[in-house]
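The chain below stands alone and is given as structure tokens, in the form predicted alone.
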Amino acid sequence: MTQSPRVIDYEGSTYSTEFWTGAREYEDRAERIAIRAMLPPKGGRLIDIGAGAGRLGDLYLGYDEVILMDYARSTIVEARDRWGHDPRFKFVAADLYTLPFVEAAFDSIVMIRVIHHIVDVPRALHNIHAVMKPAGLFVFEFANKRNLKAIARYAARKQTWSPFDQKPIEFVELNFDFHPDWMKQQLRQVGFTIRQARSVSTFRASALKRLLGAKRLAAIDGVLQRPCAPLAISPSMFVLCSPALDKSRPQEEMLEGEVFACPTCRASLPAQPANDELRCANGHRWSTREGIYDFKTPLE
């Protein structure tokens, strides 16, 4: 298994409490827009990765297998305790860079408020499109470097890096902004189509908030989503991707199978677990305890 590249954890955080609360409901709204409109309402197997504590849960239940995962452990422990009542739903800690899950298992993914963290984008970018079944979606989103608050900053020079420069810029340890020809060459490098974009949160200002309220702020917000996505200027883009068809795998292997694999030898794994573990034939084990697929450490 290739070593992974260092990352953000958020394991013990408060995060999905302090962050979503109050202050960012404009956000939230505006966000779930995005993904309404992108995300068909009904499909098969869907995967949110970095779901964090299962904000976006109820935005699935249309799908007959919903898999939230995450890599801090704690948070996906908030997300059982939200939708463990939900038999659809499963609940995985993994890594993104070794993913545990067999090739063209997904009919959709989401995949919100995370790349930001990436340093290996490609490789990202690269598992993502290898779990996705050929006629599948793709609902991801990136923070984008050329928004108006950065233009201006840059303009006024309250900033030293350049907002129309296309390098990503790292500006707080493993948070970095991108920008948009940038990532939509990224995508399209690895294979993906992009299909639509959306300009989400252009309104994200406290005052603006205070004065209109959330609720209405995402309504415009909405709205512009779509006439806006062209001129780029939003603190996060929203874009809608589906994979190019590998002619090279046979069309009944890409859609049947197991939905687990081990993330250190690739072999499948079952679908069920003996013993609050699942065990690869090479002999790797992982724990499921709890109703948690435990995929970053394998057991001894």
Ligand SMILES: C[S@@+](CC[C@H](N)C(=O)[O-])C[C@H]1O[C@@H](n2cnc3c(N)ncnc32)[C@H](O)[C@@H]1O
The other form holds:
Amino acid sequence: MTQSPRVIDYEGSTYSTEFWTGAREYEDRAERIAIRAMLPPKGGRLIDIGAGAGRLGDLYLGYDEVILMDYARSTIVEARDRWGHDPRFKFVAADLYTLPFVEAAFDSIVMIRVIHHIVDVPRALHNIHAVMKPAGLFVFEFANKRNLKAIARYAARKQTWSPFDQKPIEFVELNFDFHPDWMKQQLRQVGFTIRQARSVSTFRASALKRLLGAKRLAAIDGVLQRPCAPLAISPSMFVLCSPALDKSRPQEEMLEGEVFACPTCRASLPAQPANDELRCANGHRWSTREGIYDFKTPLE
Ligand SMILES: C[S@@+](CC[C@H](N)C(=O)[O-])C[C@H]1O[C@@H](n2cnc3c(N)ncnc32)[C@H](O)[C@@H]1O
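Please supply the coordinates for the form predicted in complex with this ligand, as a counterpart to the form predicted alone shown previously.
Whole complex next, starting from this chain.
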């Protein structure tokens, strides 16, 4: 297993309760409009990568099987407390850099507000591409450095970095903004085709939220998401991607039911735990205690 790059630590964070308060109702609503427009409402197996406490879980209720995965075990415990009553949900603590899944495991993949924490974007996108079915869909959000506010601040010399420069900017440690052209190039390089783009949260300003209210502002955002996408001046961009058609194994050959692969040696793992653990053929053991599949540290 190759070493993971630096990873942000949300363990024990109050993100789910403090960030998503009333002040961000507009962003939450605008993101939901974009996801509903892009994600098929029904399907087989879906994963939300970097799902946090499962904020978006209600959007996945049309799926047969839903995996909520996050690096921070404490956020996945919150997700389990929220969605654990539904037997279709599974809760996984794991690192995006070493995904514990077999190839072509998922029909739909969602990743929202996560890539801005990722140092090695090509490696992360490559991993996602590998676990997606050939006919799968990937709903992906990234933070856009070429947004209107950044352009205005740069023009007024209140910001040193150029929003037009293609390179990602790490404006705070492990927080990156990306140029839309650069990100689209990364997606294409790992084999994704971009089917649709949306500009989201264009009106992220307290005065506008107060003036119009979150619901009305999000409705306007929703109408403009597609027509404004070519301009790409919103702080958040959503893209809908599918894998290029050259994925090696034809879909019929894939074993249905197989989901997990050992993150240490890539051997497949049984779908069901025994004695609160999953064990691979090479003897690596992973805890499934308390309803959390924990692929961060193997059991001794
Ligand atoms: C800003 S939160 C977003 C949570 C959720 N997607 C949402 O929109 O409400 C970012 C999440 O990404 C997770 N994350 C960051 N790096 C990760 C990695 N390498 N592997 C898995 N999750 C990661 C963090 O633990 C955190 O829960």
